[in-house]
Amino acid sequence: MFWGRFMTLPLVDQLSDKGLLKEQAYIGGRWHNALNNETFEVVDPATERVIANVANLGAEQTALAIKLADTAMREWRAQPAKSRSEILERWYQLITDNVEDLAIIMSAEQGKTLVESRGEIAYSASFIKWFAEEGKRVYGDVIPHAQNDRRGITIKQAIGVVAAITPWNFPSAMITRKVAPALAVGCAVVLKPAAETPLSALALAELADRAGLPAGLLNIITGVDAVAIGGELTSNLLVKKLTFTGSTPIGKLLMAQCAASVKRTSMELGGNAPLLVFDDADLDLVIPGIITAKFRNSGQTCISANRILVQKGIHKEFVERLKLAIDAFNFGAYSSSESTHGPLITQKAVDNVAAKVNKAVLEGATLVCGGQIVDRPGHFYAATILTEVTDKMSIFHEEIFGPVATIYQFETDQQAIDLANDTPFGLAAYLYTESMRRSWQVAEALDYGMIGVNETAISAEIVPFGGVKESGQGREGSKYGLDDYLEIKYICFGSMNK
């Protein structure tokens, strides 16, 4: 059953505030077409219908945005932190006032259900609220000096123009948790959103403009030529920092490009998250937790439970209960009130997931359910469970990025830890046990930046998000989220006794 309001209406006509749907890039406080007037299509992945034609910019306009950002930042960073905070607070309020329209835009371009999109909008707004407050708490230090006639202090200053590149799977939250701390401490931002999901970024820029954010501080560069735009962002000497969320191979490439000018980088890269279920785990907690950790956004999250490690004694019951929960899923468009899960982002993504599953089965995995591309319009892959999976199979080492639960068995705690750590990635890990001793021992032994114990909903604006090893560097959110946008300056006062 479809909501009549959404059945055939163009996207703009689904919105209460039609001014939130933008198709031009945002540079220097103004809306811009591409220099050659080229556009690219934005497609609803659930219906494969074109919902917008967005300006397709390149390196030249990226350079312009950087120049304008550098100019605008000089006055912005000189303002009192409270003044910057007040503007961010207004931006936060406008986002919360427009949740429904922003959710519709997000669901239309990304595919997730409206329930998930509303949740992401609230989550994205929370970073603006948080850093509006934290920006007023950037403190320095007085350093006890070795010489009696000297005094030393440190102050923290905005690093400079920040380049940001964000992904399509969380097209609002991945923006605000980078942009909010940067703006809060006095930086300006030049942002390239994913070409699949530019509309959410442009809507955020429109609301920032309405909130009174001065021109040039937030610039949105839309375009499909990631090489040209990224090349300008990494080579331009006015850019002092690059923040990126995306795949590890692309992150490594961007880091290498930034090395030539020694730019600061923060990277939130790929994951291969393990979820450990011990024999004493409470399955009434485990199953809902796995539904969140594995199937939220149809498995398209960097902290998705990629490898589910289940102790032998509880394995059979676990698989039965997980299958029962999955049977209730209904994949469909956001316009259907019956949809519990949305599509994958592109047909290429569907094909990649299908190839991983098919190869696992050929290597000896057992297909419990799913395992096929859904024969209908849109980019849908059925919820899938694979058992008898081992660490010798290719899928053990791959980030699936789809609604596929791979189940591994283990017998001892050490075996589970070894399996969990057998990856170059180290973003998030989860474990379920009723033993406090085991909780501490296993959590400390796992080589990951974030650990969930009897909990998989671990993200919030107040906690540090980030990984170790090849999952990245730096932390986003929390009090630590300001650090990557600040430089520490030491000032020495001499001859103080004269």
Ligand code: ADP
The other form holds:
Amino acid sequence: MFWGRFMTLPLVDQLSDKGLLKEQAYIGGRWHNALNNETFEVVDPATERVIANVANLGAEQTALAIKLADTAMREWRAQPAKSRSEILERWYQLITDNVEDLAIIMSAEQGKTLVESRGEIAYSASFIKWFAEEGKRVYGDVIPHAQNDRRGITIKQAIGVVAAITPWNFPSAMITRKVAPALAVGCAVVLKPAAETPLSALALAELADRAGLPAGLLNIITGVDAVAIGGELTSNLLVKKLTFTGSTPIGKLLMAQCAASVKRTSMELGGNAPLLVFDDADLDLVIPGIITAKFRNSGQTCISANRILVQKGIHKEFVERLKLAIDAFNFGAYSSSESTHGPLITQKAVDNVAAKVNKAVLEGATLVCGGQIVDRPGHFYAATILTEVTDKMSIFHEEIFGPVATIYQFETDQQAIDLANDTPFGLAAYLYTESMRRSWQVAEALDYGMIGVNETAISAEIVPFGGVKESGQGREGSKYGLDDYLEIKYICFGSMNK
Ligand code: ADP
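Mind pulling up the form predicted together with the named molecule next to the form predicted alone we just looked at?
What follows is the whole complex; the chain from before opens it.
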């Protein structure tokens, strides 16, 4: 009861540390209003209440941040990796110490339950710890040269000022996956978070500041004019690299913009993840796996199981058991401890999901449950199962980004593989089977950057996250996650026999 009343308080009064709620942008180690003092509203998607008014910046302040980042980086990259690592370790510790407040801020602006937000904060922090350690292991090579009077070596150096643009579905983790490796190797970052969820980004910056990160190395540009801010980030010659997580169309646009000054890019873009359930699968594993892969964050993740392909022999039992599991869901605000799932981010998102489901039904899919907008304040769409879905329907080709499970049927392994690969996307894919041989064969045949075999919770700081085809390029996390922020320099020593 107390919890319910507590959560109707203004956001700032829900926090133990009120200094974590920031509404100004963070540039050059200082908090800034917009030049014209304009602000934009941040809204709780579960209640539609305004929870903050955040500085609405444009191109001019973005350019200022880039300039300050460039200056700050020069000293930062000259330091030993160990010193940078110590600051990152402190940042990690402060995030870990403030999980509860950070989770409340995230749930308030994004809608996910507190359980999910706490999980994301821990996951987000794990990237900082990981890269604090990995940043000390940036090794070069000594290359046996083709001519015996020469010696060749390579060293790896920070690429320079990094621009980062991040989405609203993981308001904290999508930031640390980029910022931590960049800072660890000696880069500075100018980051534009999604306008829907700027508060988590600003709270991270506040904690970085408290951790002693020198001014100018992390800059948070808040604003709704993504075209103006993105235009400056992609055209400014001081920026050497753009890292982006978001939709494929915007990723392509930003790559084109970066081409003019040949900036390095790394892209985490859309997905259309297949999840294959073979006849020999263990449904006790499959059902909880799908609840995670399909319904976490109410289906708003780029690795959500977007197409569930089920072999004919197990189809009937699978649908019955999935429906039973979904019946236990309770959509609601984070303020209620009863909520198992949160809202979608905006009304537009709800309308998009509704339109996709309605079209699929018109095209011949069967609605097993859900299929409607929930009649209550906030942006809620009911958990939905569609069966008899086929590759002839438009929903086969679309990223649903909502709590909608679409079930396809197949007969042979080859059919499943062909269906799974019939998409321009290639981020994550999952398969359930008890056969070791089939696991290998199918995993090798799937054109995806990440494959979960009898597992859907595949992401962690220690393994590479990223896609192939139109799902992007580059890898985040793991030992490979540093590569996107490093240049390889070859140094040739000549006349060695003199
Ligand atoms: P979504 O549909 O999930 O919001 P987007 O690709 O539109 O995905 O957004 C991801 C991020 O890209 C957000 O921070 C958004 O503000 C930003 N963004 C959107 N359009 C542009 C653009 N033209 N230039 C730069 N950034 C953009």
